[in-house]
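As structure tokens, one chain now follows by itself in the form predicted alone.
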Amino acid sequence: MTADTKQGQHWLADSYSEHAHFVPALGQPVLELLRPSPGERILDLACGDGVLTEKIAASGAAVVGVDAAPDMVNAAGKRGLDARVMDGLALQFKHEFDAVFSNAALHWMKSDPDAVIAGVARALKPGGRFVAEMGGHGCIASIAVAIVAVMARYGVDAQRLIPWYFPTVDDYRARLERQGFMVDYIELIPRPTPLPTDMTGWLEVFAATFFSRLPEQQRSAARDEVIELLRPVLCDERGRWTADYMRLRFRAHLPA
């Protein structure tokens, strides 16, 4: 995860585990794309609470996890992992890793995606690979539109607060290539995602940036308005919610 923002986005391991455990649970395809091997040294960029980091380590690879959220790093450390507090925008490694892995995090590093990719390139050995999945173009479009519409009624321009960067294939391929990567595979994948709790839980974990701009006494009402706008689109007749996710998955490598 990225660092806690001034807008109010905070990452807490217990809340994430309750409302967003689907994130690492759905990370198996990108793990398979990574194909870690015993003896490799791998960096897990924005490792969160370490669920997937632990799986990489089980392959026999030596894994370092970094995340900008101290509570998440603490949770990863409790799993016995080498987890460190570090911002993905300022990676502090040089030619140390055979691979860099990232799941569901790069889209939070909106302020300078090129700096993130450059840091990954520095961290890799010659020939090293970068394997990741992130939100892609069109991800959570319905949710974002509903938030922007409701916040406007409260006098907040939510468009300028959007914390996510959801690139197209062409956009991200070009960014990778500018930093010296050769792209082996990149694809935009629709992935409607059933939520483990409900839309309230999703908004509390992932959309605090917006509601923190309101007086505390207005936040619950605003969230409820967003939920009612989304109910006909993302909630079925049994009250089960599905988020309109779109994923960008890729594998790239540096020249040897």
The other form holds:
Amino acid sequence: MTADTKQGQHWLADSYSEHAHFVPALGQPVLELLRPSPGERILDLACGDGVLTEKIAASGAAVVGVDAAPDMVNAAGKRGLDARVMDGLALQFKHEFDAVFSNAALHWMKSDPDAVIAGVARALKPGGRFVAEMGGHGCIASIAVAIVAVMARYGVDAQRLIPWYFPTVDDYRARLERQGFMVDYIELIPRPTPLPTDMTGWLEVFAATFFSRLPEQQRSAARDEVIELLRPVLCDERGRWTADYMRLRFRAHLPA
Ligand code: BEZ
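If the one shown is the form predicted alone, what is the structure of the form predicted together with benzoic acid?
Full assembly next; the chain just shown is listed first.
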């Protein structure tokens, strides 16, 4: 679930597991779309701490997990998984997998989505499938707007720093087709997502890119301003936070 460690974003397995364990927990629909079978060889692209990789392995498939964040790969390795540090923008595999799976990670690989898809196509055997879910168009729109507005008060152009790529159905379908995939299914799905802790935890795990640009002594004040802007729209009367997630889910395959 984690990708690029650049952009001031540092992925730590303990913090991820405390504030973001909902990410793999909500991965069941995309796992069902994958339908792994015993004997298949599957690549989990940006496997994070391996929670879903382990579920794929439980189907009897042989799974390799890759992630750009060493701490997450270490956590996945502790589950007994074959997990390797590798950048999703530069996958090193050639025609060896029956399927490539990815959950909640492709939106972090913003700098070159076509290179990611090309690497997936290269990693697959002829006829292989690419099954994934990522943030889609409109994902966390209110959170992004609040961050940009607050960072402007601190003299930072946060629009320029946005690390996420949230494509439309048409955009992503066209990219898949350009790399030779046939798209079996693709859908943009609104999924308001209750947060297990609160917005502070979410910002800490997912929005470090922005706050790391500020001097240390300004960071918590800026975070609090973002939280107060968002409270009326994302927090209910009992203090429960829900993030405005949109998912883009798809299944595509290469010609046999
Ligand atoms: C997502 O999984 O959709 C997501 C996570 C963090 C930031 C933005 C989107």
